[in-house]
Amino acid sequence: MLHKNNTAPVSELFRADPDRGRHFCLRDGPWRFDYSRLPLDRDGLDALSALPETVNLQSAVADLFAGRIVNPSEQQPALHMALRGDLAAAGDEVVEQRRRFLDLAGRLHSGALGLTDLVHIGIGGSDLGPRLVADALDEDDSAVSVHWLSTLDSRRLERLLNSLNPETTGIVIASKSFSTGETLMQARALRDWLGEHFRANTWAATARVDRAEAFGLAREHVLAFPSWTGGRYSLWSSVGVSAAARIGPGLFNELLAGATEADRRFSRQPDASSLSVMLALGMHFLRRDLDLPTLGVIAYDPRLGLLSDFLQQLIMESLGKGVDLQDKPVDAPTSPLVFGGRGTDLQHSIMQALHQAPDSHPLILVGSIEDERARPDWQRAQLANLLGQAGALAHGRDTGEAFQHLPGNRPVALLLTQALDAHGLGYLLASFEHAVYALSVLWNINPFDQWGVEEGKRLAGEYERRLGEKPVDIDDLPE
């Protein structure tokens, strides 16, 4: 295995292996993952490829898909794959839950309910996945505009409400527990604003039907999903109703089908020929072999501009753990800090530091070759910028004045599809989910709990009670 201080320059690796670009990439489903610009030679690749067998990944994957306990701290399985695949295996109730929320999405999309706007209130997994999907797949053919509320921003809320009509505005409250503080504070404000229209125009996506009803929702307006649905996997449940209302249930079903295909691929062959596993091995190499603490996911298809936000939660909340499955301290790095955004925007902000500053920050550049809805010259410009940045990061520049030199050898991988569609997006998101699970097996940690987040919420509740409703002086804050 290569050592972080003994990696051959990428340019030398290309000179030594003219076919490197063909050998160090894979095609899986609609995606091509090119990792030839990582400082990794053939021996290193062979060693990485052998890792899944050393931790018996096949057995761990079988446990996941069989519904066995894979979240030991909460004694739960992780069955989110059942929400998008063979629902019959999950039971008649789950089949009915999907039918209900997609039926509602279809009526919203078509305008059958007479609503022109839909406000989706949710945070974390109840916001990031659905918002990404709606942004990426929006064909602007829906009767409803969807507005997303996550963080507590009262000024934004007031501006939004001033532009909406309560008679033609619907609300979706997305919260698994129906106890998320930020979500309920905004839901109360919207309940007051809707007034007499609240019960007719509001739906909840939740695992706690009782709490939604206690909040004032009609039972038929509660879109339940199973309690075993993890928050960062809830896109595939009724939490996705607002995205489905915007893109239409047909495209949402294509998204589900793409994710299901990735599920089958990972379950049947969890090895280095799989996109999921190779993404995991690439992240393992960058984090543990090269000891690089960050990972940038940069989109050169603007439809995927929110992908890094989605992956930030998926990767960091899942893998940011300090103890292993035996409750012993982890003696090696775990989650990278994930960042990103839209590529051509970032070229005018952060990319300079990534090219020439002393620190190295590995990147995955994501893009598509074609987009029939985009202006052809704009699409070519996106692809040209992706390839140009990848070349400069990997190979650097040693001509001109010293201030023009680029060190190169900055780890960068390319993740490309011929034409992004709903099926391909579903395949990509599910593949990243499985990559995170594969990494958790390699690192012997639990990817399905988040006790650090829970403690922060607990303390916030205590401080909120201590602050009370009195004015707060900046010099007199509670300890």
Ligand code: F6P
Given for the second form:
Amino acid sequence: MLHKNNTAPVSELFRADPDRGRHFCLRDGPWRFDYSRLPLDRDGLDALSALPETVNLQSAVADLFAGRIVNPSEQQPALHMALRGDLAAAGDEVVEQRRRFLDLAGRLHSGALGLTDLVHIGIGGSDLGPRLVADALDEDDSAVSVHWLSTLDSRRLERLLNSLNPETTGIVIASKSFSTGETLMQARALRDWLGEHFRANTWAATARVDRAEAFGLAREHVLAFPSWTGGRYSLWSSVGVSAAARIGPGLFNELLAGATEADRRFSRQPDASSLSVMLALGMHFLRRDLDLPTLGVIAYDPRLGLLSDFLQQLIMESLGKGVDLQDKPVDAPTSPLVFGGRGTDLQHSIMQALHQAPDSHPLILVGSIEDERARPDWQRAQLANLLGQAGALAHGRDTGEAFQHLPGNRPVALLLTQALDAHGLGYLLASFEHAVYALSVLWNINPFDQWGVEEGKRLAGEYERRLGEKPVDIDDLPE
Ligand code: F6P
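Beyond the form predicted on its own, can we have the form predicted in complex with 6-O-phosphono-beta-D-fructofuranose (F6P)?
Time for the whole complex; same chain goes first.
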């Protein structure tokens, strides 16, 4: 099936251009981004690469790093780069805030506080980034086991608390607003469970110090971060304290350093030679030139299994907008629906449809070449599966039997690093943040607000009041 940009099938593009594999890829920091299997010829790539200039991306990037208002609906800058680096625009406050939460993380990680478990309560950006980092970089050397509570699941909470001791369990309430219903309901349950240990064993990572103190936290246990930190950009702030407690402040600092290196790369030269911008241009091509409404992120390094969950919020909550910066309805599609998970698992669930069903679902396959702690044969099998899926998606297969036919020409890109480490993960996550920003500039939308989630929350409150305490009859639900 030829795509709307009318290139020849990818197999033909490779045959006609022996140098394609090298030309349609880039190296940036520890990452290699290979987009040669996208249905894009050299003219198409040149046209894409010229787009940043047409929207003066360089100037928009300068605004971002200078702390200018890039979130007009909330009249806020977006200085998440300052949380991990030394951005002058943010002042010294963030340095002290970072010192405080990393100091606590170090005492938790070493066991100096005598705690064996840490329960992190948070949702969305107050959960997804820290959980991904803790999962990806866990070296099993922490004094604390970290347990992640996000959505309301009282059975899981009961099971967890039956296994914990309030004397040796710490709680982190992560909430920028300190007003998210799910988080506060769970925080109240944990406050009751901790009893006399509550004030000594509970910390908050929040931009609303007043609300955290009103909840009963000791002031010195409130780990503040600035209100210009977007929830989905808050991993780098004290919201990351639980991840830092699990992996250790040393690795967390390496994560911050990797992200800062990506910041400097993006601010220095935001063009198609950078991973951030090429990710943006690839997503632009898939969403607007090929009109493909989905995007899969599939991890063939199992440590990145939660990457698609993190990117689901980062991309969809940032780019899922219906009006532009002039408050006019957008005249083209915006966010794709992001899905994903772990590589070979999905080969036994969704890949049949992605190979043979008529609809095309573009994929980014993310993996690593080596992992010193993995079994070499398993690591090699992961890489072989990644390359095998990419080959089948791009080139298809024709056996003469219709039911065995794979059309191929399914857009797939590879994002590989030689060996995944904290620095490389930081570089990758920051690069995706900047890719989202670059796309927002291309699409003239605000990536830093999320007004779309407010009405659901408001209605939920109304229904909670209408449902009240009485038994609910399934055939008598309020309209
Ligand atoms: O989903 C809406 C949202 O505001 C996200 O942007 C945010 O990450 C999440 O809810 C949690 O918000 P908070 O950190 O304020 O509890």
